[in-house]
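We begin with a single chain expressed as structure tokens, specifically the form predicted on its own.
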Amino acid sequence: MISYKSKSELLAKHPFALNFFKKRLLRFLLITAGILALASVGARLVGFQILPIFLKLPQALTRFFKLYLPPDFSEVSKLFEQLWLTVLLAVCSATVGVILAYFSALAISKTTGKIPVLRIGIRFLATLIRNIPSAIWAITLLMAFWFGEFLAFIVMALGTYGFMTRVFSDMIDETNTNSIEALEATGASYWQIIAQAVFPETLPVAVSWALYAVESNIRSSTIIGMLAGGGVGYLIGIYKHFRKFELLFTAVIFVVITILVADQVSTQIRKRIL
């Protein structure tokens, strides 16, 4: 409760609180006048309309229903085989992506990290790694591996060593060190003090990122596939190159079904060790 004297207090101030907001206002729309200049001017040098996308909108959604409705479930067994390949590929591709990235974010962590080269070394592959987009990687690789389910597995499992790297070397870099400290006074070793002290504290955490990344190889596996081969995205890719428009809406509708399936399954996951 604010108290009468307190009141009084706010009113006696109240102009130059007034001030204050008027201030922050102000400031406010002029970021705001600013970013619809800018975007603006990039409209102009683009190219963009806005307005014939809602004039042109009804067109667009009949030539959509025309083309894509009603689906056609003449291949489900296909989908279904292919699906299925593209959860292993998902699933073994996170697996070593995210066992890779924690040995890297022990050698880079501020915590864990003891050789200053080795942490440079491999600080800068990952971040590397990681901003390059995995439809480069899928482009530039497509020479070396050629095109499969093999291309398909390394460019999801460089995705997720890339960013997991990054995510492990936080969450040990946030453990408690006292334990750490604790084993480090007995004598304890590095490999030691890693499995009875760093490993307990973050397994669940890892485990967490670990599903989370299984979530986002299936949902980046139909444009993977569709560039390197291999799972449901390239069986998507030959729809569309013949123009099989509700074959492609068929196995759209499959995809979107499995990404769901795998988010609750790894919500619930989640609620069990966390």
Second form
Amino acid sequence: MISYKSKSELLAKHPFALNFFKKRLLRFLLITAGILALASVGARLVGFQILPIFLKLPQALTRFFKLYLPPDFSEVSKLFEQLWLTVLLAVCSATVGVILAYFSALAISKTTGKIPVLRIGIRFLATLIRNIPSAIWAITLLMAFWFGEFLAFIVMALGTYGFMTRVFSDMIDETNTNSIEALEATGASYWQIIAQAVFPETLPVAVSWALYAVESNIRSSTIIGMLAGGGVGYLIGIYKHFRKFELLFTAVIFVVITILVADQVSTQIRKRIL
Amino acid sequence: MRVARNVFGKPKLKERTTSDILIRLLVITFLAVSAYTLFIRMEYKWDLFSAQTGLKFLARFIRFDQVPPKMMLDMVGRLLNTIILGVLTTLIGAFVGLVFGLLGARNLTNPKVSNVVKGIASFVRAVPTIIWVLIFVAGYGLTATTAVVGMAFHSFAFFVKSYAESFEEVDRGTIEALKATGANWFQIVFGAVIPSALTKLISWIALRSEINFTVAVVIGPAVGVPGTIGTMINNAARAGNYEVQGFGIILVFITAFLMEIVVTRLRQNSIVSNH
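So that was the form predicted on its own. Now I'd like the form predicted in complex with its partner chain, please.
First the chain shown before, then all remaining chains and molecules of the complex.
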């Protein structure tokens, strides 16, 4: 056995014999430095500077307070009406999106998809819908549907559909194939198998995802309303456009409350059904 | 054995639990609200819908050959800008989120601190990203920096929540064993907690990068951040340059699609619970 009298002697013979932790630290530092270098190059490219944010903080705060405070509560009834509409649109688009996504997932899942052409077609469609941001959908569909609640509904439903198709096809892939095989052996038809084996097993998860979809639709309703019309986002867009920031602040307060409540309600219900 | 029967006299195969009843109620509510909204509340005037105009636009949408090459190059540059905005947002959010995520994890701090941190995070998360950006724009004016900082706020809250949850899943025994050897808080965090949650942390970053790219695209049309692909698409749509708009959308789609593939790969390596 070779023994070294001291650490320096070891390092003199094997300069790279750093211990495990030092190696790990070195690797970590190298990766961090690399990321930071890339980030600073990128920051310079887009003109991002972090320092002015801290330096100009007092001025920015005064300007913000002057513009947004005090909140103006004079249009609260109109606001509540639009908030209610937002909730309705969120639930409605989530339901439609989830139902369509469920059937699409049946068509593209490995266990239940039987028609290859349909599988490829729907997979392509869902990928296309999912990977184009909803704001872009709003701008684009505006040309065919015109501004308003209906466009907001379509945009939100598309968002839900794109996301949920992926989630549901994974979910159906994971369902127990034993019951499907057992039903197949009894000679049950395709839709009988779906109704008796796949549907009951996946319903609780699907409903919990539908709740999540409602929540995320309410979250995204601000931006969709601004671009597509309909709901509280539309109102916020108008306030922003006419620079009525005190009214905008009130709207934001109620949107935040709505989102917090929706978040809590959906978490509590999901806890109980799963 | 007596068989339980339902109102129609058919035997009940399974005892109904509260969860089943709740699910039924939810399904009925959802369907009823949807029917009400779609057929009663919303009065869409179908004469506003014009399939013809839509198809006409669509035909011009895919005429990429009509987009001048110089314009194409410019658009790729703006796409790059948008990607950078998203990445910077993710990095800032992930870094600040890491610090507060450690403070928010129940097993690393006392419950009081954890509750406060998580409460702040869920409040910040409840304010839509676009509102954060608007608030910062009011204070600092409209620049790429304000857009990034505004977006980072929302990302930060996301990371606090998901990181704290990942840290809480770290094996209790490991932490206690280290405590018993007299390791201090930093040694526990950097020696055990972060390394064992690392794959999860990375996959959260990947997931958020995907989201932040979308946000960076969206922020353009909504606020008008200069130099992003979203702003360009919006301007093209308003000016009627449908070829440019179509090309921009394809660029966004390809980028988002590639990101999705990468994220899916990463998530297969470390399964992140549903989110």
